[in-house]
Structures are given as C-alpha cells and as structure tokens.
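Heads up, the chain below is alone and in the form predicted alone; it's given as structure tokens.
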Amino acid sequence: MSVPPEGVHSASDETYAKIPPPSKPVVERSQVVIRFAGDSGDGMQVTGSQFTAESALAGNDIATLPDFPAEIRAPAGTIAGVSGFQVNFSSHDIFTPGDEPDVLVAMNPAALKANIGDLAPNGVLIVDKETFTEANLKRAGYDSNPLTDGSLAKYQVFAIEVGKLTTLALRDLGLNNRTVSRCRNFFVLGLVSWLYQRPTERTVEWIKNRFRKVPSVMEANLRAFRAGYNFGETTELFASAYKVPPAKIAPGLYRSITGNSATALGFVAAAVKSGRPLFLGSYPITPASDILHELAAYKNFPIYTFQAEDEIAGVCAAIGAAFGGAIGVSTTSGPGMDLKAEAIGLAVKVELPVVITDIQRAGPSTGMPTKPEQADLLMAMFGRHGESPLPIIAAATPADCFYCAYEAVRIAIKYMTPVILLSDGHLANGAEPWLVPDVSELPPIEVNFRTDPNGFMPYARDEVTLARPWAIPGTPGLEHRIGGLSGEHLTGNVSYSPSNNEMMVRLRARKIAGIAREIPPTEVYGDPAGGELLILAWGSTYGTVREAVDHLRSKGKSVSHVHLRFLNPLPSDLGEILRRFKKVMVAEMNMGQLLKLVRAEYLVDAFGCNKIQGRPFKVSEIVNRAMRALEE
C-alpha cells in the first residue's frame, strides 16, 4: 500500500471530516460575497454548491446565483465557456446573492476577463497561475498577461500553482494528467474552506458518496480537498483566515433549496393533501428540466412523469390527465409556451385543473438560455387566441417556489381552470435556506368528483367559485361531450349561437376575476398608510427590491415597497394602495410587462425600472432609480 503524501490522509482516515485549529488569526466578518468562475469543465458548479452546503452548516443566512454558459460546449478557455457561481453568506438576513463579489476565483484567464469588472475594489483575487500561458491568454482575447502588466493592482491577487500543488498531492495514485486536472477544482475549495474556516464534513462525505464507484477518484479528491486546506494554513501568502458567525434564525428543521426543487416538491406535497395523482408531462428545456428530473425520482409518492416528443404533446398530455381525474402538470420555458399556447387555450375552453409553469429564461427565440428574464408576463397573460384569461401566479424566492407550486395545484383544483405558475432561471437555480413546512398546516386541497347522474349538467356551475364539475371518463351517467369547439352553456354540447358564446366567455372571465377573493391583504413593507415613493415589483426582484428599500429606508427616504404573487387577478385592493403614493416604480426584468398592466387597470401615472441583461438587478440599480424618481 503507498504512502499518502505528508500533509494528506487514505480516504480511510477520518481526519478528513475534523478541522484542525487554526494557527494563524482568525478574522470575523458579518458578510461575504464570493463566485468561483472557470471553465465549464472546471467544476465550478460543483465547488460552488459545495461551499453553500458548508455555509448552511455553519448557520449562515446563504444566497445563491449559478451562472452557466448559453452554450452546451463552448470552446475551452474562451469567454463564452465561462462558467460561475456566486454565493452570498452572512450573518444576519440576506435577500440577495450579492451585487458585486468580495472574493473572486478564477480558474482561468476567460474567467478573470469574464468577472473581473464586478470584483469590489481591494476585493481578493485568487487565480491558478499556471492556466495564464500565452495560448490561453490569446484565446481569452488578453494582449498582455495580466498578473505581471499592472492591470490588477487595485486587487488583493493571489496567484497559486493550483494544477502542481494538486499534482504533488496526487502523485503517487497513477492517475492520468486529465483526472489530476480534474480534481482542481476541490483543492481551490480546500483552500476557500480554509480562508473562510468552513465546516468540511458536509463535503467528504459528499465526495465518499459521489465517487464511492472509483476508488482512486474518490482518494484523488480527498487529497486535494485537504492539500488545498492545508495549503491555506501552512502558506505565507495568507496572513490570516475569515469567519462568518450564524445567523440568527427562527428554530426549525433547514436545508438549502433550489427554486425547481422547490417546485418539485410544492407539487408532490400537492398531490398527496389533495389525495389524486400527479401527472407531469413535459419536454425537457433549459431551464425548466430539473424539475421534470426531480419528479422523475419521487417513485414513493403518486407522481407520474412522461417525457413527451415535444412541447405539445407533453401539455396535451397533462390535459388528459387532468380529464382523467388525474392532477396535469407541464413545465417549460418561454419557447415552449410559444407552443404550447393553442392546448392552454383548449385547457380554458374545457376547465380541466392544469398547471403549467413557465421557468422564464432570456429570449427572443433561443436569446440566452441560461440567462433570467421576466419578459413572459404578457404572453401568460394574452398569449391565446380569443378571449382566454386564466390564474397566474409567480414565486418569489427559491424557497417559495414550493407555496406558489402548492398554491396553483389548489387553485386549478379549485375553480377547475388551468393556472400559469411564473418562476425564472434565477430562482430555478439559486438556492436559499427553507424552513421545511409542517405539511399538516398547508391549506387542504379539496378534490370532490361528480358521482351522481341525478340532474347532472357538465357546465353547471359552482354557486360561488363558478367552477364546474369534475366528472371522471366512465363514471355511469356522466357522459359528456369535450372538446375545443364552442359548447352550449350547462350542456356543452356545439353551439354556434353568438349569444351562448359570449356568455361562456364571460362566465369564464368572472370564475377568474373571483379569484382575488382569495388573494390575502396586500403587505405594504414601509409606510401602509403611504408616502413618497413606492416599488412595486413581482417575481424574482423580491430580494433585491427589499434589500434596497432598505437600504433607502436607512437613508430616511420614504420608500416602501410591495411584491405581487397573484399577476391574474391582480389584488381587489391594489388600486387603492398605489393611490396612496406619489409615485409608483415598477421593477422587472423586461420592458414595461407589469407596468403596461398597472398602468392600464388603474390609470396611475407608474413609471419603470428596467433591465433586460439576462443578469438579476442589482440592489445599487434599484437605489440609484429610486433616488433620481425622488429627486425628480
């Protein structure tokens, strides 16, 4: 049996999991703000997501912002392959990944070029030294190497020989070059474990799991897990280590959780309150696929998932579910609610409870796959021919996505419509502390099928939800006619007579528009009784419209803020809310989609605060508008 290097242990040895003592100082910091970057071979997911699970055991409040390439594959080494992940972590509450990071990784000169303009002044800079040769830094589009032409100096830079101290740490495993290059990416994550003194259990016996197939790949990155750990302690160039103390949170059972696990979970939860199976039927899309993955894995539970042919086919598939007695779900993104459009309006047309969520992602067309955007608001909103409104509901955080997923099961169940559940690519990868529910205090889903022949009328309706019966296929006597075409008011059956259409359509319109008696009191986060300025936003700037009211509230600005869940209906007693304010701003991800629609309903005089970058706002871009509307 070889001998490990001095400095690393066998995979055997359980000094893997302890952290020795520190013998340098140890410096405490309320909050840091790191993103690991490289290339998308790099692993930078990985040591991102590994580094959150360490700061969620040492009880930091945590925000996450994965970045991945638009490009399955892009050229190694090249800015378009340039793959990140940011994550925020404090001791006290967070809404945000961060504006701007106090640490940056780069594996590569692409990732420094990438990410360097977002490096906070003084910020610390830790590079792999030996990735910056002539060729790289071509193909990264540098004229000169930057570590040695001055161009960094405002910056605290660290320039490590990642790829030999990993290679000294594995040299007598027998591994070939490429596996050794692999496992860089855990010796840069020893080394911030150490900088930042986090708890390393969480990770070895992540990678005794992940890896426990291979051996040698497994002992491969225990050693440079820890090399990388030892480095921090024994090198000069780190005169001390950081500490984050926990933050102050509410007792209860945690994990950390991402928004399309988040989903995921709402739905199963969904389908067990409410008895009735849950039928997923989707194509995969970027970045709506994880969720079709998760439930995929819930074989336990009364979860069904169909990966379909195409966009069509899965919603198509999920209507039929739903027509079965069966909850009908389909996930997608933008692109796919292009397609999907006629079967959503069918869905209207015969009130089948079907949720379809639409994981918003930057377009036009392809656009940018992996970027955020909320530019689908509209398309949810009118995105069908004829007159065809339907509940839309859009999460908030990554871990409210669960209440939103719960909430449009309930509603769709409710008032027999299908429901548009709004996330985006943000909140689909970005990950949150989640104070796991007591499953027994979420609202109950009531499911009653019709079973009775006695006078039974496919479209008679509800006296106060106007929501009609849900009557399963071969039930005896409850034989109906279903389908597109216009259908006779109680009956269902075709009509043509205009008369009988336009109340159908209006009947609809009403099931929907009473919704908002379900909608609880809008929350004014300020000043309720009003004032000078209020933001109001939905979506996935919940956390940095909150951070920066805040922040204005602190400066003594009258600024408040308010945060819509519920898009169709909109709240009954909004209006009169946004009276109250002399000015109303209107932050989101697109052109003016919310804006158009507050403006129109209310006729306020709201203005916009916008931004269409496939990157999150940040909190200095809320200030700063915010400031100019009150100087204005």
Contents of the next structure:
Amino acid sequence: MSVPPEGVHSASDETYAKIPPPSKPVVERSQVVIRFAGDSGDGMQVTGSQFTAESALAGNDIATLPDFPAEIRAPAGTIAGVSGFQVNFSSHDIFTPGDEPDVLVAMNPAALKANIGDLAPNGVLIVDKETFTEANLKRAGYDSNPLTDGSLAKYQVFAIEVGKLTTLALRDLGLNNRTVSRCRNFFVLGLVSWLYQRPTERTVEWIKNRFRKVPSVMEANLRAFRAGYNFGETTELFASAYKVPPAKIAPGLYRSITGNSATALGFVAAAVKSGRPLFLGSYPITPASDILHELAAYKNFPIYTFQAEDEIAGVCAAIGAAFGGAIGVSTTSGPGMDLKAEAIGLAVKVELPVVITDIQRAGPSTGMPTKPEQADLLMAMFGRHGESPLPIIAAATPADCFYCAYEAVRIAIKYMTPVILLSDGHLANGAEPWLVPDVSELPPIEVNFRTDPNGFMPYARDEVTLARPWAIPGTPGLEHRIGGLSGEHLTGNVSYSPSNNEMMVRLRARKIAGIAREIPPTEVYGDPAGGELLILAWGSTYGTVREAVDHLRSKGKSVSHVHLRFLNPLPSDLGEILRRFKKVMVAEMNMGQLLKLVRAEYLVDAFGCNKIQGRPFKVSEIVNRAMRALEE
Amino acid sequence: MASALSRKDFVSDQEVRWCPGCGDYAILAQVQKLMPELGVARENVVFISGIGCSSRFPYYMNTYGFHTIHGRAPAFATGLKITRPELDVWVVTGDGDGLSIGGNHLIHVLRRNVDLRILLFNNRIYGLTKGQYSPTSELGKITKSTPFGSVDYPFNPIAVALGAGGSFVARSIDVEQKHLGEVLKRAHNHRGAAFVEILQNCNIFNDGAFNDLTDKAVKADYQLILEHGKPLIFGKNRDRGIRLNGMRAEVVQLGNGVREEDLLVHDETNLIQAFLLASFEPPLPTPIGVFYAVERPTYDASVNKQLQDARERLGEGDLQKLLRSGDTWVVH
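Please show me the structure of the same protein in the form predicted together with its partner chain, now that we have looked at it in the form predicted alone.
Now the complete complex, all chains and molecules, led by this one.
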C-alpha cells in the first residue's frame, strides 16, 4: 500500500479537549484497521458503529465493513454465529475498510477462529480470556486452547478477563448475570477507545440516549465503558496508547452514512426537488430492507411506503403509482429482481418512470444473503423477455448511493423509462463520512405533465429525448389506455402490425441509447492519454481498485482506473478510451459480466479479475492480478 | 360536467374484439351505461386489468385505462389509489387472473380494504388460452388440459373474498342487466374494496355454464335474490324460502304452517350468514346480490391520514435539515 503523508491536522483540535491526557506514551499511527468480532448476540455491530462515530469525531477518514450472519441468532458460540464489524480509520484519504485488520477483538473462541486468518502479522489480538472454556473451544472446533498452545505466537495477544472486570465494575448495581454479560461489549469499546485515544463523549451520549428508559442498564453500560477505558490506562498490559491524527478533509458538515441510508435520502431529495410524491413499493429482503425502514419514517415528506404482499406487488404498485404521476420506486435484492422481471418489462413497454433498486447479494438462489456480489449486471441488462433495454446506474461508494438514487429518478422522469439502480450488500451496510451537500446544488428534476388535449397522443415523442408525454389520470381530455400489448406508434392503440412492432422496439432502444448524452466525459484516473494497463470497474469495487492503482503507480507502473456509473448505456467515449491502453482488465465480483459487455460492445480483448466469495476484493488481490498482467 | 355525459362518452374508439356472443359484451354495455349515472368526471375514472379475455375491458372504456400483467392488477391499482385517492379506480379480472395467478394480490387487496371496485368475471374456464380448466371449474370438468376430468377442487370466489376480509362482497350475472347495474352501483357507492363476482358465459369454451341461472324458463327456481332486511324467498311463484335448521340452511315450501316469518332474513352485515349463503350449492339456489357490506377504514385513506398527521405534527419535511440530521460533525 502507498505510504500516506503523516500528521496532517485540519479538524478542530477542540475535539480533543475532553479526552483525559494520557499518562502513558502515545505513539502516532497514520492508519489502523480494527475488526470487532463476537457472537451475534455480543453487540459487535453497536461496538463497531460507536467506534466509527468516535473516529469520525476525531477527524479521521473512515470506511467500515459490517459482516454478519444471515441467521438472526445462530447457535451461540459457533462459527456460524460470528458477527463482525471492521473499521478503517486514517489520517489520510482511504477508500476501503482495509485488507487485513491490525487489531482483532475476539469475544469468544469462535470469533477468533473465524477471523484470525485475516489478522496482520504482529497484529494486536484482544480476546475475552474467560470465554475460552473447554465447551466453547469445542463448539468453535478447537482441539486445544489457542491461548496456551503457542499457535498465536506471531501476534501481540492481550487475553483479558472481560467478564470478570465488567462484573466487578457493576457489582453494586444489583443486575442479573445476563444483563451484566451484555455490557461486556462496552467494556471492550472503552478499552479500545483508550488504546486509540478516541473522544468518548459521543459514545457516552449514545448510551444515555439509547437506554434512557432503563436507567439501571444505562448506568451499567456507562460504567462498563468507563471501566474499560480506565483499565487500558492503568493496567500494565499496554505499554502505550496510539493516536491517529485527523485526516485532511474538505471543510463542512459531515455525517457518517451507509449506502442504504444514502439511497433512501437520495430518493427523498428527488421527491422534494421534483415536487412529486415518491412511492416505494417493497417487500422485505436482505440487504435492502433498511431503505424501506428509513423511508417509512419520513412521513412528513411526500413519501409513501407500501410493504407489499410480495416482490411482484411491490414493483407493480410502484408502476401503478407512476401511472398516477408519482415517482415509483421498488427496492429489493437478487431473488426479488427475478420476480419483478415481468413487471419491469411492462414498464419498459408502457414507458413509465420507475426506479428498481437491486442491493445485490451473493447468489445464485438464496445464496449468501448478507454477503455482497456484483453478479446481477447481466440480469439487469437482459433479464426480461423480448427486447427491453433500460438504463442501469451503479453506485461506487456508500455516499455515492445518494447521488445515484437521485440521478436514477432524474433519468427515469426525463426519459419516461424504468431505471435499474445497482448497489450491493457491501455498499448497503458499509459507511463512510459524507460531506452533506447543499440542497440547492442538486440538479433540477423537471416534471412536465401533459395537460393540453389539443393534438395529444400518448406515444408521441419528445424530439430530443424520445420520451413520451406523462399524461396522468385526472387530466380532462387526455383519457387514454396503455398496456403491455404491442402498441401503435403515436396512439399506443393495440397493434399487431409487424413493421410497427419493429419500429417501436427500435424507437425505445434509441431512446435508451440516447441517454448517453447525460453521461459526463469519462474520467481516466492515472494516464488519460493511455498506458500499459487500464483497470475498468463498476460499483462497490471503487475504493479497492483506486487504492490498488495508487499502489501500483507509486511503484512506477503505468496503471489507470476507469470507474463506470452508467452500465447502460455505456459512456460514448468509452470505446475510444479502452483503445488507448495496451491491456484492459475488468475487475468485478462476478464471473466476468461487464467483461462480456465490453468485449461484445468494443471488440476489445479485455480480461477479467474476478472474485465470487461474497467478500469484497482485497487491494492486494487487484494488485497481484494487475502485476501478473503487466508481466505477461 | 359529469352529469351531461351519456353512455356514448364512455365508449372508446377501439373495436371490441371479444367472440360474438361472449357475456363480456353485456357487462361492458352495463358498465358504460352506468358510468354517466355515477356522477364521476370521466377523467377521474381508471380501469385497470390483468391478462385474459376480461382484461381487455379497459381498451373499450373511454376513460383512463391500464392493461397490465397477469394477475397483478390489484397491485397496480393499489399503488395508484394510495397516491391518488381522489380517483375512481376499477379493477377488472377473471377467474384465472384473479384467483389463480393473481390470487395472492386479490386476497391482500381485500384484506387491506383498498378503495377499489373489483369486477371478477367468472366463466369457470380459461378462454384466452383456448379452453383449459380454471380454479373455479367444477371437479370432473373435461377440458383440453384435463381430458380425463379435473381432479382440482375449485375455489368459491365469494367465500374467498369473505375469508380474505372483503368489506363488500357481491355476485351478479352478465345477462341480468338490471340486477348487475344495481349491484355495480352499490359497489361504486361502497367505500373500500368492493368485490363483485359476475357469472359470465363463455359461449366458445364453456357455453351454458350458468344456464340454470339465466334460462328464463327456470332461472327463478335457481336464483336466490338477496335483499337486505328481506326474507330469503325464491321460485317462479315465490313460494319457496330458506330456513335455518340448526347451523344449516334448508329449502322449505311456504304454506302448510311454514310462514315468511320462519325464513332467514338477509342481513348484509352478518358475516357468518354471508359465509352460509356463499356455501350454497344445489339443491340450494344460487344467491345473487350483496352478500356482505360493512364499512371499515380504507387502506388508502389511512395511509394518507398518517402522512397528513405527520405533516401537521412535524411540519412539512425540510430536506436540508433531514440531510444534516443523524450522526454529524463539522470539519473546519
């Protein structure tokens, strides 16, 4: 990885004012990756999120990767039940949650076993020693205790009696064992917060707010948190604490945002800016449900949410709403996309503006619902019967989901077409700091309902965009019928004319192809004039590819990066750009789907860099594949 | 404006292409005739259908219309009605569209009580695909896909609608023009999901399926016309009635000590009685009319009320404030 500049300070130093001055030496680091891992009931997602919030307040750049099992409560103590949360925080720009953690917190043997393979050599390993009982070791599949058998020799191991220390800190509160045990994660968070000198006030506020209705639990968690922090300070286990100075970040108001949250907000923004209500028809599915949850809360905005009886009803209701002049949206993941295909095809034919959001997950079939993949691209392109092209937009980062959702709505309305928005499980649950935009800076979304009955024809088209008019029920004189049967040019009346059918298929295809005019010139990161190797990518691989390219370039390699937001239509300058490079590598979390498209479209002899493990690429994997290509 | 309209105003310029003699013509004529009487502006009327012979219906109505995909019309209509509650939305479906491929949507739209009129044309056969048995075809039915007779137990559409929580459940017959018109008017005046099963003759693939109910010579003996608050009497001479015998219904001959007061009186608000009537099979007569009609909150109104309440309580949503909410910090 490239060496970042050290010690850049730009965030306010006030944020440090409340931290007690450490009595131990503080060593400065530019970047640290921590993974919290425990049983799915151990509160690791909360611990990770709070540590992330503390790090954001400390002014670091951050990227996170939650990793949890599909089962809500897998059997306690088993590998299947291990839940993890990785956070990368840094004093410089970062793009990924990090390849391998520098610090692993393992709350039980199963968490250790599931994660130890990723810990960097000489990495810090913090374990809850008391959980390493014979029964737990057996449940995790250990034959001997790794804490004593020497197998962890290459790490800095800190085996701490978390349970005992937490119990001691809470002993006079009169709480039962279960409640005390559930505070263990805050002890650990306190300890790690001390170790990395995090500002603690956000966590204190969070605990107070979260447990305000149960004062005894609030007090217990606050005490556990403080006890962990003080334990770091006083115990002789740790010789020093670490500090990661703030990153150089553009000034402004930031918030930590996940991809799903950004997607939801993008839709709200589109509704407000277009002046049209937004209707979300959705059926709960991992990892897309959070968008439904979030939008359901914004009832004072013009946002309708409809939890439908199934995936099909969700999208059909959205199309029905679009017929009535609302912005139709449906959110789902792969299995839901399969089910929605017929309705999306209808939306293509009747030309109504809807956005179908696919938070891709590892397939096929039910696959690995909580794990990311990018294997729905060809389905988005071709997964409907008949000739039914539609625009496809893919978000690159969690915050980018906001802009992509907004853009998807804008395109849908301007071109009167369904749009598929692709995100994935990695973006959906991953978070990054987001410089909140000024609402006035967002591009306008114009809605022009047809109202004039004079010369009205439901399938007359705009000369430039080829969009048909949006003529909504309730408008006198525009009564008309639309439907899935082949329709006549201009009138839309049912028609079986062979030549009319071909003309209409070609017209709709031309309309979609014309959306290329909306795509800004493609940014080539690296050598815009051309070079040895271009890495072409899309979606959530953005950060990893960018870091890999930075690394390769720092070694003097001629490697560049193009990241696509529009997958259909492709940017009109892409073919020419690809030809500027001797080699083109397409990096994606599938078997080579964009690769197939660009080979077919541009006759370019590109090759793939692929991973289908339900896990994002590591930077090193991209680097290694690129190095091999450069040497071939 | 609406009052000045006539039947002609609701006839579209498209040639009607059902088979000659199809029962759908009679239903279309009745709906077109009814429309001007309802006092709804034409631009506020929307017909939404799925796939099947019945689902061509919207093309022939000079209103807004949407011919969608197989079985899903209730879902499209739900999305439209939630966002445009002022519209008068009608769903046209059939026994295959509504009870087979679209069964799920039908039960849920009834359960939610979305304010829609749902007309289910039941001809007990698949017509558009040329003659396979449908989910309302009787056991033993010989069709192209059941050459040895159907072993597929049929749905009772009225019982399905009642079971799904329908707040208005009725049945009429394609050729009973006056009755159909009255039932449709009642359906239109209902606030909530109004389900109307219309027995409809497919003269090509299932001709005469409802002969007993439509043949002038015998129909009075087979039809039981439901009227709220009135005793259940039927027969050419209006001399037979329905009497309760424990939990069961029986046909009795009036006279010989059996008086009208002994008969079951129709009560549209009695769900148990509606189920009882729905279960009538020969030798009991076939009830037509409104089985059940109660008012309960409609889904679309409730959804919109939540939004309105939220706006009143919190004020109109402020986008900039929303974006700046959550876990924020300032970098100077």
